[in-house]
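Below sits a lone chain in structure tokens, taken as the form predicted alone.
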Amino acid sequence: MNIVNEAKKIIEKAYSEGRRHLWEDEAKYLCSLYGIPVAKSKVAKSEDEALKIANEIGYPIVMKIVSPDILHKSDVGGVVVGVKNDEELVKSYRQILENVRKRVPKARIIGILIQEYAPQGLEVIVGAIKDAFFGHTVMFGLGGVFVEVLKDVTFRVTPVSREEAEEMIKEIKAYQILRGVRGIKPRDINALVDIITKVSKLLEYHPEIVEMDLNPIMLYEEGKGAKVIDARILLEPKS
């Protein structure tokens, strides 16, 4: 399989459907093509399809509404975490749809994302933005709510080498947390370096990406890797 061509098919599919964004499962698949570790996921458009996907992935799972009109899914009751079996899945599937239709009645619903449940780790973010002058810039920092509250982030223009990725990680104020402090075990910094450099490579091959957010990425203890939980990719307008 030609990775670049396979990735371009995903992007062209979005354009052909009049979209400038990738659905979350598309964004994750694109990342996985470049070796970025992502939580397994697939969009279900019916209860039966959701049950089939969940049993393929294996319980427990996470369920999330997929809609171009909903940015913060949990705010509208569009997320259920830790679904343990078929019975809970059916109940959660119906509850998510009921919540969304009640709170955002005009939202277009594409389906429900069935996602592998990933254990909790230290939440970090790797993102990117395309500037008209500098091109792509990669960003790294603590993830989840920390990126909004602390704004402890660092940047590099692509291409980003392993050495530069290591420098990025060391530059944030919270670097000591990654190294391990006061009962917190050291995190897998090598896995984080891999993700940053692979994101840089992905952006080099796909200049039509204008924004990218992998947040949160669960960063596990040293030697245990990392996993992307949420992925968002925005494309430039089709020329």
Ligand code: ADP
Contents of the next structure:
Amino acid sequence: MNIVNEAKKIIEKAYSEGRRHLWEDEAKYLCSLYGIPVAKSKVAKSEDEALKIANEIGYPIVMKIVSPDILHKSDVGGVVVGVKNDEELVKSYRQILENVRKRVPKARIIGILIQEYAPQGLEVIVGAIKDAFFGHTVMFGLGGVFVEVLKDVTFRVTPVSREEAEEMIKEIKAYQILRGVRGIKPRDINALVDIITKVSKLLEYHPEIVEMDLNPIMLYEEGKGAKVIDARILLEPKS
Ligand code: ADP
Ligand code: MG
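Right, the form predicted alone is done, so what does the form predicted together with adenosine-5'-diphosphate (ADP) look like?
Every component of the complex follows; first up is the chain already shown.
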């Protein structure tokens, strides 16, 4: 299988359906083609399909609304984490649809994503934007308040080498936390460097990506890797 061609197919499929964004499972598949570790997931279009996928992946699982009209899924009751069995799955399936229909009545609903549960790690973010002049810039920071409130983030123009990725990680103010502080064990920096450089490579091969957001990535203890649990990719308008 040729990775670049396989990835291009996903992008072409989105364009052919008149979409500029990839569905979450497509974005994750694209990442996985470049060796980025992602939480297994698949979109279900019915309760029966959801049950089948959940049993393939194995409980506990996570369920998320899939809709082009919803950017922040948990804000509208569109995410349930840690579903333990078939019974809970059916309940959560109905609950998510009810929440979304109530809060965003006009939202087009594509289905519900059934996803492997990722144990809690330190949540980090790797993102990218494309500038008409500079090309792609990769962003890195810790998740949650670190990015949203403290704006503790760092940027590099692609291509980002391993050395540059290491610099990025060291230059955020929260670097101390990654190295380990009271109660928090040192994190797998190497896995993070891998993700940053692989994102950079992916962007080089797919210049039509204008925005990318891996948020969050669970970063585990040294030697235990990382896992992308939410991925958003936006394409430039079709020329
Ligand atoms: P959104 O950002 O659109 O609200 P996310 O997919 O990021 O939705 O999920 C919201 C939060 O739920 C995440 O920040 C994470 O804390 C938790 N979560 C999501 N998916 C998983 C998963 N597969 N395993 C464990 N926790 C998850
Ligand atoms: Mg998210």
